[in-house]
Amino acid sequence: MSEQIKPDLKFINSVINAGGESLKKCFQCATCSVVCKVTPDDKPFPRKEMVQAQWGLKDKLLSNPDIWLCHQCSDCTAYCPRGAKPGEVLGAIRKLSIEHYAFPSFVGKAVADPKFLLLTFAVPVLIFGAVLMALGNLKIPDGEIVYAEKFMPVPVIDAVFIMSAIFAMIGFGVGITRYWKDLTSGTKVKGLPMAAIMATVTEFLAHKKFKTCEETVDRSRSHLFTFYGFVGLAITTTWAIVYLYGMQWLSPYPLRDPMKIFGNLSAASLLIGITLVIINRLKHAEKAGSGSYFDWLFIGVIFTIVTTGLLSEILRLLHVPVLAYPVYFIHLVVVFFLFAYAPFSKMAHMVYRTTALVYAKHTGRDKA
């Protein structure tokens, strides 16, 4: 007896509203799967995902590793004769997959919905505002600008971010565990395939897949600048922790300090990368699609983080306290937003895609 298909109309509308509004234009010519450079030869994507999305087959899509093997090169979107934009549709499905596996689920829904944008930002604003009130630092301090002593002590900031990191790690842990369980359901995959993990990490560090794109080949460069800018700033943060807690050296540190030089170079890399991301998005909008709210929220947060971080340093050096302290406050708020909501935003792509690639390599699904 053949399997009975039960379309989920609500899910179809969710895909359309999440950025896949061109879904209904697809008439299954398979051009998308033919031009894709990263799809496996066996059961290639994204044609089958377009069918499943049109039929509302939610369960088949959300746990499907192929939606994450897609790197949104947009070759499929550029060559689609109907303007169905398969790359944008798969992007919408990835967003819904993150929301589906999110824990707590209400946070996943809030981060993905523009109606809750102010509410999600209100959380860190209230947290840091309450801290400033408790410290009696709601007014602009006089004298030399010293963020750590006169405004927000580093141990207090660390305490807030440690709590946000724990929240994010729990969210990622539960979400990825749920996703891995669905991925491996009905298969013989047991435990953690370490060989596949190492191969995936190596590939990810080189951004190998992005280099196969044709229409948006310049995405590889912008993603590398952005990714390694993040890595550099993470190293800088660790370095600063060693200075503060290990050596008892208090900030601000001189610009000639190796940690400051490395941090500023990393910030410059991140700024270059995210600026290139914006330029590439706008340049390829007609052929590849301009992206959804989910995409631009993440881009906007990254851009705001790096610009407010650099401005905080510049305004401190220029001694403009009336601007420096508010900009630094905004910087703290946006950094909190990025990391606390990481399991629910597009930043989660890094973790879900890596998980899907590990599965694909371990099972032979990945052709590379």
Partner chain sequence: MAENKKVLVIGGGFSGLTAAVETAEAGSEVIIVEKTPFFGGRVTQLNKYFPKLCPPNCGLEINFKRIKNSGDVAYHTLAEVEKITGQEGAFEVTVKIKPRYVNDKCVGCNACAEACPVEMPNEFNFGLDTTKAAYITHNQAFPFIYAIDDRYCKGKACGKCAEACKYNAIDLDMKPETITLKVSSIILAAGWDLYDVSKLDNLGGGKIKNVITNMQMERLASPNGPTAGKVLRPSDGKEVKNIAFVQCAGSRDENHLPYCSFICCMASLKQATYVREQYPDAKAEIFYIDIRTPGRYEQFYWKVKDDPNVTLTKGKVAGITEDPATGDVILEAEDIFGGKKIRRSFDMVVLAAGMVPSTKNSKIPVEVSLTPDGFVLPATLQKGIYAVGTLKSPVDVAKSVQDATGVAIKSIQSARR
The other form holds:
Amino acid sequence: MSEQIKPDLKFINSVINAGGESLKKCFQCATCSVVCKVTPDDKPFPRKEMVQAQWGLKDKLLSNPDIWLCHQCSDCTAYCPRGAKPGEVLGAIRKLSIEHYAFPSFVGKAVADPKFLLLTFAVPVLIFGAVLMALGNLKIPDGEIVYAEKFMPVPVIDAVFIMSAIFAMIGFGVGITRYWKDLTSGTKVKGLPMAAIMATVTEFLAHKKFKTCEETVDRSRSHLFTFYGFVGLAITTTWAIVYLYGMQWLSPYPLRDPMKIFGNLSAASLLIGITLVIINRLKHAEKAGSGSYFDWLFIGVIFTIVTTGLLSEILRLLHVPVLAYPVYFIHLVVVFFLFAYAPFSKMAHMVYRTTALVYAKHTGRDKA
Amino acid sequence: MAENKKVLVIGGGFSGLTAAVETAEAGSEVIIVEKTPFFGGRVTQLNKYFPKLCPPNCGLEINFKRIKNSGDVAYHTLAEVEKITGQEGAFEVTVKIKPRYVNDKCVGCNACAEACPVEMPNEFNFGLDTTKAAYITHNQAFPFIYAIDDRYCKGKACGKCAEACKYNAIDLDMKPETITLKVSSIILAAGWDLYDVSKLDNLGGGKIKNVITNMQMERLASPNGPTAGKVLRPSDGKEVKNIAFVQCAGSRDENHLPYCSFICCMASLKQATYVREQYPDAKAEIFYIDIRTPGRYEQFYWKVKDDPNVTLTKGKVAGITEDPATGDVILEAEDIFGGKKIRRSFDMVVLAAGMVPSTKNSKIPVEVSLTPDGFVLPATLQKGIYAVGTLKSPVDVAKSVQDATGVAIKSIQSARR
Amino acid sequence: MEKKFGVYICKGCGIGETVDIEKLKKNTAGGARVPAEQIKEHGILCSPEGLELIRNDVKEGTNTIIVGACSPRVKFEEFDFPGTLTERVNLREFVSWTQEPMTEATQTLAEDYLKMGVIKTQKGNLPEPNILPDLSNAIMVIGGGISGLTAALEAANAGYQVTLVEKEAELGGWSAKLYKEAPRQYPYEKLDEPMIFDKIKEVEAHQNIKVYKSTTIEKTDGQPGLFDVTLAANGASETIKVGAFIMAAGWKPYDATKLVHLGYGNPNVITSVQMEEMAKKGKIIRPSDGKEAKKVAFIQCAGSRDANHLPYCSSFCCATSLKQAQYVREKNSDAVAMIFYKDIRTPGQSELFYKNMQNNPGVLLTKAEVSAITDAGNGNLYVEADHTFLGEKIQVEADLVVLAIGVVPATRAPQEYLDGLTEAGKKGDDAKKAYVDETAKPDFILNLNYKQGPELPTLEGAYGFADSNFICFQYETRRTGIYSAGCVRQPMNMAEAAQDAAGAALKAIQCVEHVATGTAVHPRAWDQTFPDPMMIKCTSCKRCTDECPFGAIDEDAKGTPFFRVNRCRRCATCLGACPERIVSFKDFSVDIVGSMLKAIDINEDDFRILVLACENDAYPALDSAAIKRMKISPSVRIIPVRCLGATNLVWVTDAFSTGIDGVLLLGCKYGENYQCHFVKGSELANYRFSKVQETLNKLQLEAERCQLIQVSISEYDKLPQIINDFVARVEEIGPNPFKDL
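Starting from the form predicted alone, produce the coordinates for the form predicted together with the partner chain.
Whole complex next, starting from this chain.
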């Protein structure tokens, strides 16, 4: 029985606009599939994804786990004889996939579209601005710099972030449920494949797959720094919760405190990681593509988080209140952005990629 | 005929020869300058033509005979045009003639080559073997006069060739000379070079012994080639029973040559027949993006495809490695319709390397705009100057002949204006 | 001309060490009856001193020169003595380089060759060109499409009067029907406006060109330089004289009604030709209801590359569909153009065009085997395709389907009709009459009044294309002075057709220039000799009229052959064909070769093998083997012939009756992919050769004593072995019993 193919020009254009502008150049020579080190041998990607995208076969692509098996090493892009940059195109499709499964979907659209950049940032600015106004803290406070006491009380921050985290969790929950349903529709996969989840996590912790990239081998290192920077900061945050709520010990903490040391090290790791990401991106732009708005937004947010975070600390120690408070404010805004919009920004790759890898491992699709 | 009514043809390959003899036979005097010591260009290096599988030297022989019989075709070998001034009807062309070190008294007896102690890489055979510094490319070469390659020859310090020559034909004191030609029009037929496959880092070009180019394959299959026509692989001289052809090796590739080189599909299909004819049990596999056999060439494609020992696999080869133990070559490709990434091992692999206009390696002596790929944009040539064949676009011999014949009438028009 | 002979023997290149020169001179003086003082030797004959020796004799009155030195393929500038009859005897390649030195067999061989050379000049004469009176150098161009217009302009700009004949009321052909053209040059980004209209203006304004529209050719009489062409227009006719033709009659789209499986017949399935018309008119619509088409499917190879339809690729349809996809997109940015192809064929730099068109978001491509176009029920259609990039079996809806229709040359219909007529003719006159009555006669193009038929013989197995079979010689046809150009020759695009037309124009002017000097055109360009039959001895057997590969021989009212010398290519096939041996050239005749072979020394103790070798390929191959110093049996005597088709069987019988033990004929490959430079020569030799066997039987000789072998120039490495094997086989059979007689 033949399969009905329904070309969708809108989708083609959306891939093009999402950073896949080179998409149409592909002439299906399959160089990409051959040079790709992470694709399975059977029905390899990204050649087939390229033609599906060229024809706008939205349904085949958005729920396609293969788009997440790609780690955007860009070996394919470097060797592509046509300049079609499959790495970039798959990145664009992943973005569209995130947007597609986004809940609520209007947030997904807003985060994905540069037109709404200001609006998306306006949300945390307004929230935190309103809090400051309510507290009467809109002026730069005098004396020693204490962010929690004189500027933004921790419970308020917690309240806002817990709310945003819940929002994000719901977003992720709905998105992933839909995605998993699409993934497994028409297959025999039922329930949660625990073994595959474990395997995915262990593999991920060592960045095994990432290291197989040839063209941009340095990317695995930068990603590793970034990733463990985040992990460290997550641990630091938990640690701080223990100090604050468990031991009723208010910030700021002395520099020699183990939690502080750990936190600063994590921040340093993140800074190194994200800086390397930026350097690598620029270095490989010619061969691997310069990246899309979606990519750079995410990179920018992380970079801003880590720089404003560290600056907040440094400016506090140097006692420059005129800069310290605004920087801290920006820090809060971008952290909010990262948390609240996690299911809609590139951050979501963490969850979708993991899901896709689990599925791939479970169905034997993943390359050993 | 007045001196300035002559037509100058730059390049003595098949396009240049055709332009020259066709022009002469239509009534103009012609001068051909060829920068190597021999005429025939790339075509002399081919074993057979597609799709007829006939020998190129057959047509060359006729064209050489046409030159001999015409009386209106003068020629210079080892000659390079240095400067062109003037305009249509009155061009003045400065030509530098490099020394051949062998004069017209040469009878072609081979004594100099036998006496010569210097072995040099045989460029005619694309380095597959060596030749003497006093040499002739092959036994149907034209002109049939030996040449001495001064990049390798030790000169008078050695002088063994001069001693051996009974005909006073060796002149190791020969000096370059410069001549001036007055012509009414100029035909550029400088031809093409093969793309440098060492730039194809993922295809082992120039690194893996048993990965050769399509032009080397022609030499291997030619009776006047390094193996006297036996297709034997370079590493160990083993008979090639299992061969792969990698299409678009450089061509249709932005990182190398963005255009299609026109001839490579037909050339590989043809070369598959060389192997199949020599070894009845041999297998050949051709990896391609699109098979391009326009016009009646399609029939040749069908004929080769119908051979059960020839496989055509849709998918570009993107990785080639060597099995160091056996010397075999391992190809990596996606068999698109087989739905699999494949790795297959072959005795020898031929890279269907692309065509590069000669303007990329040596400047043409006229004011003209070139495409970024080095092809001449004919409309930007000065009036009275015409480009032909592969200088303008990648074409096969047949199309070069059409073009050269067409350009001949333009040169006649110039001469008569 | 009183002949004064001079025989010059070179001792260089090992000849002096291989042959006893004194004996050779003595033998030549005796055997060939040349005064001893006119036989000279020199250490290096091609040296300035050696040449001086000959030139001094020429000054003294020597006018018939026999050079016993190297092959005529080399030292041609040195051994050129204008105004003399010069014969080169190949003592170097055929003796010195291929034989054991100083043996009796080698000596006899050299003596035979030199004797044969002398006899050839004794029997032959210096040629004088045959220039026919009242020659025209005007060119006629058939067809007013891109090829015809270009050919007319090129010939006219070279100073020739041109008559252009177009059967339609307007010039321009298919080009004028195009909306746009695929880009003609770098960077291959934008579609070009058709270039044809400028050409039409230029042609119509050109003072050297006369245009006849709505005109066809009723009859073409005569020969190059002297063609009388009767033109028919609106019931009136006019006869004009021209020197040569360019036939650019163009092409027709393949009959789409045969493509029912691709949905043709459904109003929403159109051909690429119809698509041009539609685009030219305006919107791209669904013909059934005039609604704007938004999903347009292009089916490549509609008819082409299909064993049931056109087994060739029509070359330009890929670029055409890419171009038309651009029409779709340009006229409606919401529309998609879907191209289903077998292979995208945009060779050379047109790859850049593919790349640029492909980059359009709404141009979608997939490799596919389109199995059917079916009705989708809503006026739309389904494209059903297998083996696509999108799936094994897919179905795509389209509101308009465009069939990229293949090319059929205008020459095909007449060709098929004439083939049918020949077939019917074989079954007898009744069948032939029935065929003529029942078969619709297509439009003929040339209507040649030639014994061999009214049209340009197209290439066998070329599906009606009037193409050349020669890769190196693209404009070769079997009708001298008539050259084809454009799609009638091969499928090609506009730019290629224009280029092709220029080439054909050059060939046409070459032809008129050569007949003006009474010399042959390719492949024996400049040859002043011509066939000069002794007609009083002609029996009107018509073998020559049948066999001439170029239709050069007609018959007069009484059925007597009549040579049209300007059509002749000097292959001497007529000479080979004639049982009465009446055809002679000044330097090549039945008598000349017959006398040469009779001069061969027949020795009872030794074998003698005659090799008749085609001078185009076999002879250079023999030379090349000699350069490699490969040994050839000393029993062999080689006589070059213009073409193996020039072999007269009497030579074979003469050879055997004089005691020669075997005859080997070396010619070019014939049949499909023939390499014979005279198209049919070697094939005819083979045909005649089958009759040799009868002769041999009559003489009670073994059939194996005579053999025809096809060799190419590159088989020089095998040739000595082939010859030596033949010699061995003849030796096995034993000596020719006629030797004793």
